[in-house]
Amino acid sequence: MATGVINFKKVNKSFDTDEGVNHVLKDIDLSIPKGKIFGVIGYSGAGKSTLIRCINGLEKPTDGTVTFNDQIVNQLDHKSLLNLRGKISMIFQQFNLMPGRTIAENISLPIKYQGFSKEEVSSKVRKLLDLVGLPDKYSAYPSSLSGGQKQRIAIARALINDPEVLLCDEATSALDPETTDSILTLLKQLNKDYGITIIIVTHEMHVIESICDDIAVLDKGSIVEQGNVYAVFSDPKEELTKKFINTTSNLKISQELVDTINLRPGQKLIRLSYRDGETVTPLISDISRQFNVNANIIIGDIKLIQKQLLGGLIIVLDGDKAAVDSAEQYLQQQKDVEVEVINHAR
């Protein structure tokens, strides 16, 4: 495994409960590259929050090691952990702003006892407010802000120490879709402009496909799949990964829809999933010309992930039965597309 800025090696985490031992993390091996946006996805209870809290020492593994650069996080003393958390900041689902303090006071809290003058603190806060797009909120209070604004303030507070790593624990789960997209755009810009390594734990595949470079899929405490986001999206190996990907795909087709498409003899309902983001082959035109068949597009879904095309079509092939069979066989032979016959008339 390549060495990243953060590395998990055979990490286990267990908690004693009234019902017995709860194994939350199981033999986690994970390397997170410097300067990347890394996503960890899983359902509630998969162990995502425990995993991310092992990175900054809020949780300590039962065994195994978590390293940040050359430091073994789970072997650091209290003072060293405090220093580490100046380099690894964190934002949360519920923002964790202090309601009785102004926005400026909330943002500056992490550096309150670091010896900065009032002028230096004020300057840093104002620069961060400009950065997150809220320059006029210096003297406001959290109660006057929307959810998206509160999360922007939480991001500003997390950046006050100029961290190398930003941990995001379900940071967009409490936000509406439009606000979520604006926060994701901000995080992506921070990563691009400042090279901050960002680690996002989420149960939303939309978050992963929008900004992440790499992904790890967590299930019941174990990593079941990991890799480059495009590679995982285009060719998922595990059923859990496929379920997550389906939540963002328009190529899902219900049995009810299948039943409403009355196929005539010889027709086939087919799903085409493109697997090569650099290739756009005119397959519909090809099969129409070569085999004299019609291809009726029922559903189309093409998206851009990591500047590569991903998606596909659901079509009805229509024509002479032998020609339809030949067209399907031709499609099956194309290396850049996956073909699935959903239904066919008898």
Given for the second form:
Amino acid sequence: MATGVINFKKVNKSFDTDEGVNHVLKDIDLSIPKGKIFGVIGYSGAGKSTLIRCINGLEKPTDGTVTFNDQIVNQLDHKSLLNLRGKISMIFQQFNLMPGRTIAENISLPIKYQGFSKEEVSSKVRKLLDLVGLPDKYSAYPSSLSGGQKQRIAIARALINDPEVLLCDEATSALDPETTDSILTLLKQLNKDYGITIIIVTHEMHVIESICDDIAVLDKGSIVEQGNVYAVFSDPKEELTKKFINTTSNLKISQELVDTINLRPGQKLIRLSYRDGETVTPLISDISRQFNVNANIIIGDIKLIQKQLLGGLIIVLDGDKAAVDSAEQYLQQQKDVEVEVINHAR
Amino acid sequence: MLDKYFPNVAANWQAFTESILETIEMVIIAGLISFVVSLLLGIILVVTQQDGISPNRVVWNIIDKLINLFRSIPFIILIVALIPLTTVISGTAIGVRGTIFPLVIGITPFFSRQIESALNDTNSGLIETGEAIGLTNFQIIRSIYLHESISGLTRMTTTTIVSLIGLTAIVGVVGGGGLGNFAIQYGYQQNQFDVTLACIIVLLIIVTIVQILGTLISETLKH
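Right, the form predicted alone is done, so what does the form predicted together with the partner chain look like?
Whole complex next, starting from this chain.
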């Protein structure tokens, strides 16, 4: 298990509060593979922020160990910890740019005291500005930038030390969907081009399904499910995981919507969920041909996750009662597809 | 005109102008010394507080309680209480020289609190960012706390200078120099009301200039 660039071993974290001890992280075991994009999802208060802050030592576990390569982060002295933070960068939900500094000064703040010449700093900054697509903002102040631009600058600042790991603390949660996607694209590009390991904590399932390779689901301080994103998405074990997945799925239709679909006698409203992204059987044509039924697709939601198909259809089966029943039975027999009858006409 | 409306001021013109200069001198010297001390205390308070970058309960408590103690003593009583110490430190307890020490002691607790408050206005996310990008505590103080609160510090300093001008007038009561002394000596003890009025006008002008300058600088430093 302990083969990743970052490993958590039996990590616990608790805070003493007026109301007693608040156990924020419970027995966290986690291995984050090098060069991957690792997502941690959970509701607010699940301990995501504390978890990610244990990686760069902003928080110290009460017990257990967090290792980066072969260093035990929570046992480093202050000086080594500062060095470590050159290799593990971080971006934040609120961007945290210094309002009193220009963009160039913001980006170069991490190396301000490292003895680089003005020319070196300036050329580094310009390279990064090009990389994040904002070459003309060199002398601007943060207040003149949009949220997405601010996060790009924060990413540039995070990259100035050539880090091995980038921590993203709800980095897209303050952005609109379109801007979120552009930031995610940039992160994916950094991961691909420079091999930077990226760790994202978020409450947005969309972020996970867009760019993550692996996922851990955090609930009240414990990891309840983890693994490859496709594996978890296609076969979620825990209620919470299912809940999160449903937030991005159109297949979970409300009772209200079900009621609006008037089924005529003999019709059945059925949800088909694909489980294996590699086989795409022409199920709909199969059943219409074999059983002489009509399959009317009401909703289709199929997405590409890690280059594999995931999703399903909501269909109305229509035809002779016996034919509809045998078509349904046929569907049930397909092992790659999960079949659920949502409603049928009386 | 001066002779007509302010006869007693005109009669003591030299003493009047001297007292104006003395007031300015006291404000500048006491202000500068207090600024340095207060900045130091303010920074220590912010850094050592419970969620500061280097929490230290003992240090924080000592400074916090000392500031509260001195703030609770009315200035006029403080001056009198300090006389023995002032004599040792300044060699005298009267005149401009004798007022600097009590002025510094009198204004520093207030000034420290003002600076503490300006520094604490710095968004905690920015401080955390400073830690996350690997800055040392000293670098965080310099590049984030001080740099980002410079506008707030200017505003607080302006407020403090205005208060300090008030204090310089109070030391006049117990033998200090300046406009306070002038107003007590002539305006009060000799019942020359025009002197009191003239002192008020001059103080008003000084305070207005300080306030306008402070606001102007604070605004230009904002981004």
